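Single chain ahead, by itself, as structure tokens, in the form predicted alone.
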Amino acid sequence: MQTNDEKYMKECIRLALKGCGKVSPNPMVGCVVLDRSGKLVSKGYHKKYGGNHAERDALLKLKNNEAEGGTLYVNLEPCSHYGKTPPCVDLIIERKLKRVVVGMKDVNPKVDGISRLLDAGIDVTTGVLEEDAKFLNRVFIKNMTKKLPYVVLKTATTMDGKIATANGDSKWITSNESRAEVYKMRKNFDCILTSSNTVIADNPKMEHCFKCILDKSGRVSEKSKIFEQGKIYVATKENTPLKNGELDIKSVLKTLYKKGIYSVFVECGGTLAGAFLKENLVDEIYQFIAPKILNDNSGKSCFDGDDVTKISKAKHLKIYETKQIGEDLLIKSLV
């Protein structure tokens, strides 16, 4: 049976996600606030980067004593550092709640929240849907564990897992459905990652405030559509260390988040997509499937980067999520 905090917490998440692709790179954060007698009284969550974090908008809605003695539910656990906004900590204490329950402690090593709570003598309850609320924050997670961009791949093929014919026919597999999708999900990233390979080939436009093209040899035209709009970064063996001949990808992830990018959307061809699979760089994976067979195995193939002889070596993926888009079937798995 859901208790009530799970339920409370539940609510807490399904604020936060409000906030998603507007708080960038701060954590999605909800929040909910019961009286003294169990009543909800006030819910807020993180609006926008800079904003009042989620406790501190809940809690400035209500009369000084209306929270004495109640209860607040966070997802992630309140900030007890100086940073665009004050201690959520010392807001939450000098209210005088009773009772603090948290989805996930922050793993953001300034962050001691749980800590100042109890030694204001404040009941704190930890790990509420704990794996729920690391989902929900998990490209805030890797970049500050990992000081990296999260990395989602896009895939559309064929149910055999072609994305072109041999002679490079690709146009078009997957619905105007999914690329519309397509479009709508370019939005929820910082960058858009592609290939020299795939703007040589295809000549995509790939509207978007950022990108960042692996051009190793500097092939790609200037005159190429998808110079027309957005910043570019392109990483060449002038500006990026090779690793087995090719661009050190993991490298050009580095650049990309000390450029201020903590998630990029990853379209290209399957030696890249194999290659970032290979190196374990890949969060994410979300794979169009378009009712198609191809039948010729010398067609191109969404991930074409390793030499695997044993099914024991394969990737195995987490499927969170599947979806009907138009005439085909998304697929999100975590990696």
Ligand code: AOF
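Positions refer to the first chain, counted from 1. Bear in mind the structure is a predicted one, so any value in this text is a computation, not a measurement. What we label the rigid core is the largest C-alpha set whose atoms superpose within 1.5 Å from one form to the other. Compared with the form predicted together with this ligand:
- With the core superposed, Asp306 shows a C-alpha displacement of at least 2 Å between the two forms.
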Given for the second form:
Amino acid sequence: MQTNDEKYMKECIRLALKGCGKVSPNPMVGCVVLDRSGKLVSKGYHKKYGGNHAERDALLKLKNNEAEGGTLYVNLEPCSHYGKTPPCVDLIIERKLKRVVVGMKDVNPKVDGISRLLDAGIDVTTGVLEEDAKFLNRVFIKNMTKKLPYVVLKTATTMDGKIATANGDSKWITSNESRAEVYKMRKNFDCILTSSNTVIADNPKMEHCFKCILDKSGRVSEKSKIFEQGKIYVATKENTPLKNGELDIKSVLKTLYKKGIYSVFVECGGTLAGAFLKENLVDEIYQFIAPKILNDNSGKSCFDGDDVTKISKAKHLKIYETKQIGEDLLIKSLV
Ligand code: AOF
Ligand code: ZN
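Show the form predicted together with this ligand, please, because up to now only the form predicted alone has appeared in this conversation.
Time for the whole complex; same chain goes first.
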């Protein structure tokens, strides 16, 4: 049974999602206002980066006294700082709300809205559908707390986890439909990241506005198709520190973050994918699985690594979505 608070918080999250793809690097936020009799009188959401916050959007639709004694629902702690807009808490206090229900506390260190509301004598309930609120803004949380882009790694494998034969043949493991889905997915990220190995082996075009190639020794030719379009940042040993003789991936991600890249879609072979995973730099995996079995243990695996002798040492992911695409299966999981 869901409570009333949960019902309205769900609505906040639904409204927040309307800002998806338009508010980055800000969080997605939705807001619902009930008047003192408990009637839903206004809704709002954060529509675009730099625009009004959800609470302001919802409250400004009401007459000055219409929310007095009422309840405001919002999936993220209302802000208390002057950013691109004035503090939402000031408006909430001014409009004399009686109660504020919050999904999650803001991870932005500038924000301390809950204590401001409590000081003003407003009742505050926090943590309603907190897990859903955190899942919604997982990119924002990663950016704010780690100062790193959110990383999603894509892989396309046979049912026995192979991405190519031993001599590198990989075209194609998954169906046309899956590959079309990948083209669509790329648009949801600020950057596609790949390795020199992939560029040299497959010569992919990887259409996108911003691409990053990890190419320690400058082996990739500028005549490769990937250079035909979009901006490209090539990480080499000249501009990136090394770790165990390889480019330090975390440094590359830090550099990308400083360039305003908040999310990265990694498409590469088993070597780099394995390194990303081992360094705990992957937030999510999108795995396409084709109904094919290579049946050859010399085939290339999707995640290379060293000997692991105990299953208890395996990375344990959390699947949050599965979908059939053409004849393949797409599994999305949190690492
Ligand atoms: C809210 N509601 O709808 C959003 C919030 O630069 P600004 O003024 O847009 O402030 C951005 C910060 O404000 C952002 O990092 C986050 O902490 C908070 N965003 N807060 O109460 C909203 N978008
Ligand atoms: Zn605000």
